[in-house]
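Next up: just one chain, as structure tokens, the form predicted alone.
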Amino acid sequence: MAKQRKPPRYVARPETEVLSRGYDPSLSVGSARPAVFRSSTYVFSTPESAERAFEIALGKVHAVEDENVELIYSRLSHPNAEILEDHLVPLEVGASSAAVFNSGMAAISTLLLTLCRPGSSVVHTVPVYGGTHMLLYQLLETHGIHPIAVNAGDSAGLARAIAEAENLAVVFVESPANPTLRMTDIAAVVAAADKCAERPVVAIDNTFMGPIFQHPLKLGADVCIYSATKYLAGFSDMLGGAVVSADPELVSHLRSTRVMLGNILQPDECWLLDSRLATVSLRMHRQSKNAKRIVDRLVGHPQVSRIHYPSLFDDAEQKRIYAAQCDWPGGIFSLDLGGDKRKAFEFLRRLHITKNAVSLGGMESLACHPATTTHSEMTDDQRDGAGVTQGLVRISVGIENWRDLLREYTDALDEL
């Protein structure tokens, strides 16, 4: 089946484009919304079209603008993936193309495996999501790729590491950092990368804030990476990943690696995720407003030594970065209960509306203890250096009534 693309007469606003871009009902028996295409293989209209499709898929030639390249096999691409990728583009300011994967880690792995070779180095911020940390240090480092860790928000340290790294392939930034919410100056990272003789790719894990509250491509980053499992999907019922970029050539390389790894997002999940994109902004704004109202009222509670949340930054540089690159503070905050693991566990034990679970970005509120779950593969020294204390509890605020959540957190803290 040919790609379902109908060029618009003009570029509409994102909330319109996400519902209309790249989908032609006439190619789907008039269906107003995309159907699910579960085919594993596709019939060519002519032998010549098959030859052309393989030449393009293998990177021997490039498709011309608006060319309907016929599909080959669902491991390479399929209608639901192409529709979803078209709909992701308008959500990310500055993007021109996207590639979807069967998890956020699949997206990160594909990016790093595509861009790195033995002898390459990767400068990355810490703390970083536990799965990313494991990929860097338990897999890539054993294959001769050298990770270089720099504390999130340390602009001078990042600039130094970028300038001194040998064979630097990628600068990987998670901002805000998971779970401390510490922010990194994306524009400063881009400026440091621009000074390199061989410019590295600047990749931003934008899962916490994007695509609604932070726009890294607008700041000069090369790619945004998402665990689409989180805010993009929003219902805690599927896995997915995405890479979005202003560089179609880079995305094409990622798709080629995806073909070999076989980690494309499957048709049913693409269809499901696509149906959620139109409500991303609605959900994230509600979650951010809920979180802001809650943290403002938890400030000063005697059991809380610190609340990690962008609107509560007390560091002047963190305040500056937040003001420069974020529109809203988002729906995630972390409570530090005096570095006390016992108190953190007791707090979690007293929650009922909020579920004790990893992941984030769903409509329901979730809370976890990062030091023993998402970041448990880090050493004690690494966690201490990154601010992931034993008393830290990360909370992903859902769309429930914020007053009910505040009452739950206040009661749980009062009972400690």
Ligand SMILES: Cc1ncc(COP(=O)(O)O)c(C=O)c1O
The other form holds:
Amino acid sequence: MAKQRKPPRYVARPETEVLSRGYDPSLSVGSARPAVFRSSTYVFSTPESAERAFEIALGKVHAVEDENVELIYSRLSHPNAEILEDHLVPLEVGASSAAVFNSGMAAISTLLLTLCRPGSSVVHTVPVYGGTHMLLYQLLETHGIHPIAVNAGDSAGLARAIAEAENLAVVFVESPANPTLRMTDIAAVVAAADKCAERPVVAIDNTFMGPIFQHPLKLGADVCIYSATKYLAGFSDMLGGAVVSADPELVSHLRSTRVMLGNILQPDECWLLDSRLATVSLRMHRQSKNAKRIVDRLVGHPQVSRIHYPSLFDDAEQKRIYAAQCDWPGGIFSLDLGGDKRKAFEFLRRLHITKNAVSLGGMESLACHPATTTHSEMTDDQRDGAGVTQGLVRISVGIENWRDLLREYTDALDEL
Ligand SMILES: Cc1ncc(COP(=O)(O)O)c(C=O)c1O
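And the form predicted in complex with the named molecule, for comparison with the form predicted alone?
What follows is the entire complex, opening with the chain shown before.
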């Protein structure tokens, strides 16, 4: 048998690493792409190996470098999760480890349940995705965890809330915010957290811009959270979630909670998501270019009172944050049709290429009315404060030809 050449000892760029690291073909009978390991349980080579694997899994001892720890049971981990986690790391600048979950909400709830105790508080930006809002106010608050809301982008308000909160466990920032695209200065949040006697964990929901256009770990954040359902998966055909961090200890805690909650991403879904990672940069660039070309031509349409899109920000502070924090404006924009719900519904009714559906980040364009769908759990006051008006339509631009999308939006607006 020919002697295997040793791989070179340099770290390649993300687009290369995502296709080459963390997968050993010899463990998948030489298959160029990983096999799917659908097993729920794994056979131990010896009872001693089983004992050792359990001791390590339960955190009683640490594995030594290069130790071959045997797999136990798929709720703890499985080969496809390990391959996927290895491939997520190079995509997130500054990351060293990742954990995958069966939805974005599973990732967020696992993080908050791991880090918070009764009496803890969580400072969070508003608006946040409706599911995160429900988790904070309908579940965690009833267990004695106090959510403290601050408007996205309000750096002074966030610094004050972070300094004053008692037992602050987590600062949870969604930037850009869903669905107003309002941005929060991540470096300023990290600086405020650094001043706390007990440093809270700074978690950024990076679903809208990451991992390609915004790099929170580079700005000092502790974790990036993803609804992998969106851009990472990219085809609106699966649910998934991920947490990526520069802190392996923190990720290891999350994995322990994941074992108890039983919310690891299943092998088939891991395999599917893994195969999508290599194209996330290509897709996001195309979606961002499409969205920018469209919004630039919708500006000034008489039916559109406002377009929420990073390259169109008029607020000086928002412009500053965007320039400092993001490489490109991304594939999502929201149109405000004069705060008029009827007009928003009529607009949606006239779309054919773009489907009226929640979710975002898929290769096909989707549009929704956040006030009555994704953000319907917020009170009217909360929605008003956050700019989620009744006339707001959120559009996630896909990879179609942008001219066809522009024509459909212009025709629908003209008919209103
Ligand atoms: C910003 C953001 N975070 C988290 C989630 C929740 O993700 P999932 O639906 O995968 O649970 C969503 C879903 O729309 C989202 O938009």
